[in-house]
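One chain comes next, on its own, written as structure tokens: the form predicted alone.
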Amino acid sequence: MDPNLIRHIVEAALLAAPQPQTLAQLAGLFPEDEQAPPGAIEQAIAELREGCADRGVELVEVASGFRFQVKAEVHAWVARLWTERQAKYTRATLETLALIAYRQPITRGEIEQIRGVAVNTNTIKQLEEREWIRVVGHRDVPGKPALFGTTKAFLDYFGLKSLDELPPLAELKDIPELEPQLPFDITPPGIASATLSHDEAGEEHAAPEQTQ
């Protein structure tokens, strides 16, 4: 099969697909009687990535597969195309998300112990509705509290292939957006760049001395 045609098919599929595509999904585009040769799709992706060097988009691999995305240096201009109001996240929401990302699996009570304030139920609900976190199990202690972890959607949104790509905590000390009052200074650059609603930052109250 013509390598140029394979590259064109892969490029068109990634542009048309609403979600990232895995190698298996891309291979499934080719009928059984006209399969892409072994390694051809990987080669097409490599060539497409190289071809983006001088373009305003890039081909990246995230947790759910491969996708084209706008490059950071032109994002501010392209973002004007999006007329929907940008979601706002409170300081409490972002700190909770950062704790789950770095300390997962973690219970709501453990989050409260670290932050020193009770976690508003709406904070967890908002993150679950955004599909950034999910219940991954239950702690084997009285009450069996839910353990929270991040999802592939979280990784995809922040442009990460895996949790191993989260920046080391030592690199995050100079991020001023959240000024988190935590035992460690954390929040991934992607999280820090999310819009923070300072008007809602005080929505939570002091946590009880004993939480679960």
The other form holds:
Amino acid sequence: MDPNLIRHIVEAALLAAPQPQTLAQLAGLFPEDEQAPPGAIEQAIAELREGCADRGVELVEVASGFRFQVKAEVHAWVARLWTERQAKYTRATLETLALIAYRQPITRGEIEQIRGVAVNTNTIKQLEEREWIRVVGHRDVPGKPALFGTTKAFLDYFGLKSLDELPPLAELKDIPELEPQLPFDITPPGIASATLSHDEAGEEHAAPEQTQ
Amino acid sequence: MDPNLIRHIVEAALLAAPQPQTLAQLAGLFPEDEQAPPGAIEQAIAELREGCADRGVELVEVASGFRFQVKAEVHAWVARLWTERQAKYTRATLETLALIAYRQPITRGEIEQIRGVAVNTNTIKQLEEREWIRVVGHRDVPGKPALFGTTKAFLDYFGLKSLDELPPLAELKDIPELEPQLPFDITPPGIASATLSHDEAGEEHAAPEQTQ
Amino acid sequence: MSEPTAQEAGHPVFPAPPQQQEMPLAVVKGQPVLQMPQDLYIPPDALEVFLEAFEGPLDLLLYLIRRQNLDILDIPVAEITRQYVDYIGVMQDLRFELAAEYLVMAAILAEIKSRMLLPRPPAEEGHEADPRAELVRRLQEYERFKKAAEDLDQLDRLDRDTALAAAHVPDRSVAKVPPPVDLREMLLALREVLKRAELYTHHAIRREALSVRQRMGEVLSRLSDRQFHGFETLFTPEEGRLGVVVTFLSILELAKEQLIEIVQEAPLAPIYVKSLAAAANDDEGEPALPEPTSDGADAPND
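Having seen the form predicted alone, the form predicted in complex with another copy of the chain:
Full complex below, order starting with the chain above.
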């Protein structure tokens, strides 16, 4: 099969499809008795990607496959096609999303624990409606709280192939006013040590005053 | 303003817009204090149009403006993005196909004689559309019934070099161990005939006497 | 008493909320601050703005620590508590559930303060955790995710920084993909037919060389022009002896089924073959086919 034809098919399919397409999906465009040769689709993708150098769009790979998208450098002009479309997300939404992205699976209670404030039901609903997060299970504690995780749509939206591509989580920063006075080298006994050891797992038990 | 940038903007806008864009709409993408020079957008469109020669899409002008669209020559592949899997073949279809494979050239009447029931016209059409069977001639008897045979596509699909690679009929009868491996329901022999009558909606029972 | 807590013995030394000044909303350690909010003292009329500007008490504390260099140890607990209690009245018209969290924070601060003021039993000296440790840990943890949220917001995202590129598809008709067929399915179907056929008919289907059947179709196709073809032209010597035999058998079988006519004008003269099953009706398609029932009756000589 002519490699140019394969490239044309892949390009047209990526531009025609409403969703990003995986290599397998692209291979599925070719009928059983006339399959694209092995590696031909990868080759076509590579060529298309290079061919975008002098174009206004680029071919990128995101979590659910390959897609063409407007280059960031011309987006400012293109954005004038739509009067007001850019949804702004509040800090509450972004912080909740960040906690779900970096700490998934995580319950709403655990999010509240870290943020120190109640999570608005609408915030969760908004993220669910955008299909950026979903319930991935329930924690086996009283009340069986839902555990949230991010979706492929979340990665797609932020142009990421996988969670690994998220910006690395910052190191714990010292609190300068307090740090010198804090005996961190001494293992804190009792409740404090239990809580500290749960640092990564998301903590269930807060100081009693914290929980609603 | 750099003509390349203008071309990139026009291309990206046409690919991002849900509707065709007129020259005026495209000109509107540029802010008042940084308008595209006169003729620059027309020039960009002309260049983009030429640039489609070796691509899977083309830039066309329709009543409401310019748009990129999938080229007709790759549509057959792209259309598979919206594929609809047809229902599994009925037992009647499989029997008809098998009889044509093993007894070709064979007329529809002969198939009906062996199966004991009339063959639905759709069954034959279905197999012809799939290009698994074809008319290889007509029997020189009153009515000149078509003689059906299998095609190379049939052999290709089942990975056979020739019909000889199909198991001989005698062998077929003696392989009960075939059954447990089969992923589909096997009708127990006792109620086979009763069930078969439901196989295909339009299939009328032929009187058994007719076949004698 | 050389404990750090001893330094605060003289409070409240904090200045009162400066309602007499116009711009500064608060004064921290004698320094007027113009930005909102300045410290834990929130003028009641600014409470709503205050609640919207911060994501909660941790966010506020972080702000105070990072921007105002507030020393958590230097918090006049009694004053804070009194003010927070005053807010309760104001908050009734506002979002109380948010304000509650600030009250919780005030309580935590008060608790820390009181624990630090209390003398520790000598036996537990060196074992008791610093009462601020948990708060510090939570502040650090929160700060990480505050930063993560900012990073997330910086990522190029659809709609804001890029848009999907799509081309029009002139014909959106749905392609129909035929179902997959397993060869064994077909064989099993055939077996069922044969079982039934044995019940209905007296003649069982004989074992046949299928290559002959296949070749019969091929020969018929080659003869489909209804012209006489040289007998030899039907053979392909490249196929070897077996291929020639298969072709020969298929010609004999076709002759037996009266699908072809074999003509030889004289002994040793060239042999010609002509199809009796020519595709004369091919173009007419379905309508040319006879009724299925009469068709069935047509082939008793099988």
